[in-house]
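Next up: a single chain in structure tokens, the form predicted alone.
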Amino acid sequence: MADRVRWGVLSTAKIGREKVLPAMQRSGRCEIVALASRDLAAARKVAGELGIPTAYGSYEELLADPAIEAAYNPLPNHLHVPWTIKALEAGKHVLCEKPIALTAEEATQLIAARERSGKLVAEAFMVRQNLQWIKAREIVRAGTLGEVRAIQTLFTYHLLDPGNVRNQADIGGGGLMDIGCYAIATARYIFGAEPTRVAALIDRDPTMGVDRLTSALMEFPGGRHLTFTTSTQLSPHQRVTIVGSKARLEILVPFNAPNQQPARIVLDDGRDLFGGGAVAEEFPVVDQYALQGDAFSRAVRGEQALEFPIEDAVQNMRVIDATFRAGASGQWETP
């Protein structure tokens, strides 16, 4: 295990303990050696359940541990930048959950912190490590779809618990921050460009204040469009459709891709409206969180560069900021 990167985890967040950490433990390049919580009993409980050898009762203690090379930060959104900066200043590389910050202005602090520390920092968009998205981008770039002009994304779930961090507006909750960020990041990934203007409709929960239904239209250079809808109060569903002049590509489970069965995409040449020209492609079973951890670990070891450095995360936040502005102004806004 000498070539594995030794990781410490900031908090017992659900996404970490249920998805990310078990995946990283099964990966080839990650070793989770410590976990911290502000409640030592909670840290010991989760560390014990996951077989993590060391538990700390504060984040500061974990960051002071010289054995830890990299930190994973799945804290609530308003704590992403402050604790990522503290981790960098403590000499740790950092993989931080999305969205990277509350605003693009806040996110830019991470560029300066990276330069001061000389450590790596990246946003945890695991989907870009998944084979189905890599293949989708290859298909687009190969011209198989013809001229790709439109992407449509739908991502919804149903969550009414006011105690959940996703329903707390003052700490960065709401659908746009939680899942709209995926729609934006993946469109930028497929188009290989940045949107030039944004229009949006935002409906907020009257009690919790978070955006519960957000729809946006984004124009990319060359007259290309992204349209997406995200909601935290609709029945669960997700789908991405990439449409070109010759064919369309559907990513059936684009974001929460299964880790126990093959992911599937469907290429349809549109010869009829009933799937007569549809061909499905399946991919080997993978865990995209494990792929993400391994990719970051290889970058830590200097074996490859980060494909998506922190500047990419700042740019994604600029688009999120513009979407919020467009929803408030009722006008086109520029990222």
Ligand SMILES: NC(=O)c1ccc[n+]([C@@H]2O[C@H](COP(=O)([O-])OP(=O)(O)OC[C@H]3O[C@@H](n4cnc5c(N)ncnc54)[C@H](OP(=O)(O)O)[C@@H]3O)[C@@H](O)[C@H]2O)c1
Contents of the next structure:
Amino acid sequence: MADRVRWGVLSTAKIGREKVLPAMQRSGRCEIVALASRDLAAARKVAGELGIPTAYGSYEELLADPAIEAAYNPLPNHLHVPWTIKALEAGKHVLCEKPIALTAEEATQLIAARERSGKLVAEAFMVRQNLQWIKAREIVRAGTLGEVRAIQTLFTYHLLDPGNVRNQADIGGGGLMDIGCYAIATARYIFGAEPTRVAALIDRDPTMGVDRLTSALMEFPGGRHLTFTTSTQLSPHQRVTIVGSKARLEILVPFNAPNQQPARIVLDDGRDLFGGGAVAEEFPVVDQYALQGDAFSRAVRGEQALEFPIEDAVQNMRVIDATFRAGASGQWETP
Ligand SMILES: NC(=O)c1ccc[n+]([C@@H]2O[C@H](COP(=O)([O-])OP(=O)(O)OC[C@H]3O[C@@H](n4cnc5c(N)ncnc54)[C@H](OP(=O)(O)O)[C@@H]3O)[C@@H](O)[C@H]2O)c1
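The structure above corresponds to the form predicted alone; please provide the structure of the form predicted together with this ligand.
What follows is the whole complex; the chain from before opens it.
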């Protein structure tokens, strides 16, 4: 179809193979035309499995392919900014995985690269495309919860493999970068504001050096608070609770929302502490990665603007930076 954007993929990353690429292939506006790996055989294997017509043995070759309009960058975190800049300079639009960079200072380079190239660039926070989050923000804005003052977020999984990118401190591993970024991005999304100060406790794995348990407290204007805990070494769980003066909203699977069953949120006015007043809302089954690919592709075609420009990603990184500083200093830090 002519209005599909032609995408190329940088690497055989697991998230691409298993989630993002199949979703984009099923979507209406994306065509995956090529995939590159540092290893040509690996590229050929994954491209073959996914029905992607062209495989390249280097990222450079993919970026030199004039047929490709947009690049998807799911490289490890330390390669997000360098390869996103190379892709922009090669004339490609870029959708880059989260977290956008290692630091806000590094992320800022993307603003200049976007200006130089005239191409689009965005951070792949697919959750903000999901109807459950759009609806949660609508409910908050409509005042259904009363005055919303607190968000509490828990996001944990258990991963001890030292070979996983998440357990490599020198390439941007650790829980705050990998999943704390969601807690921060979604609180900023719901509050529609930036945190003014941050306190944090960070516990690191003694061998791998990555943060394995991070808890943070953030103040937002108007006396609103985010508290979150992320861990890479605790039993898997994820939940966001948004609390107002009249009611509370829970997003049951806030981040890895399923693509085969409806997402669910629960509204509870607290009249019965055992949930007697709780009302659940289910949403039509969607694939948030397909929605993300389509939204970016429509922006490439000039049909809509990107809802979250790269400045938003830089801002999220500033909050991550401040959280790391607060964990190290034991003091309040300002993003
Ligand atoms: N949005 C989401 O839901 C979501 C979920 C999971 C992960 N992510 C993000 O996606 C990115 C990749 O995560 P992943 O779990 O898919 O990682 P992964 O499976 O380890 O894939 C990373 C890929 O990068 C390439 N690479 C290049 N230099 C590398 C290096 N020095 N070390 C390791 N790999 C290198 C490798 O591909 P080749 O060998 O083929 O070149 C590798 O397969 C991360 O930024 C992560 O935060 C997002």
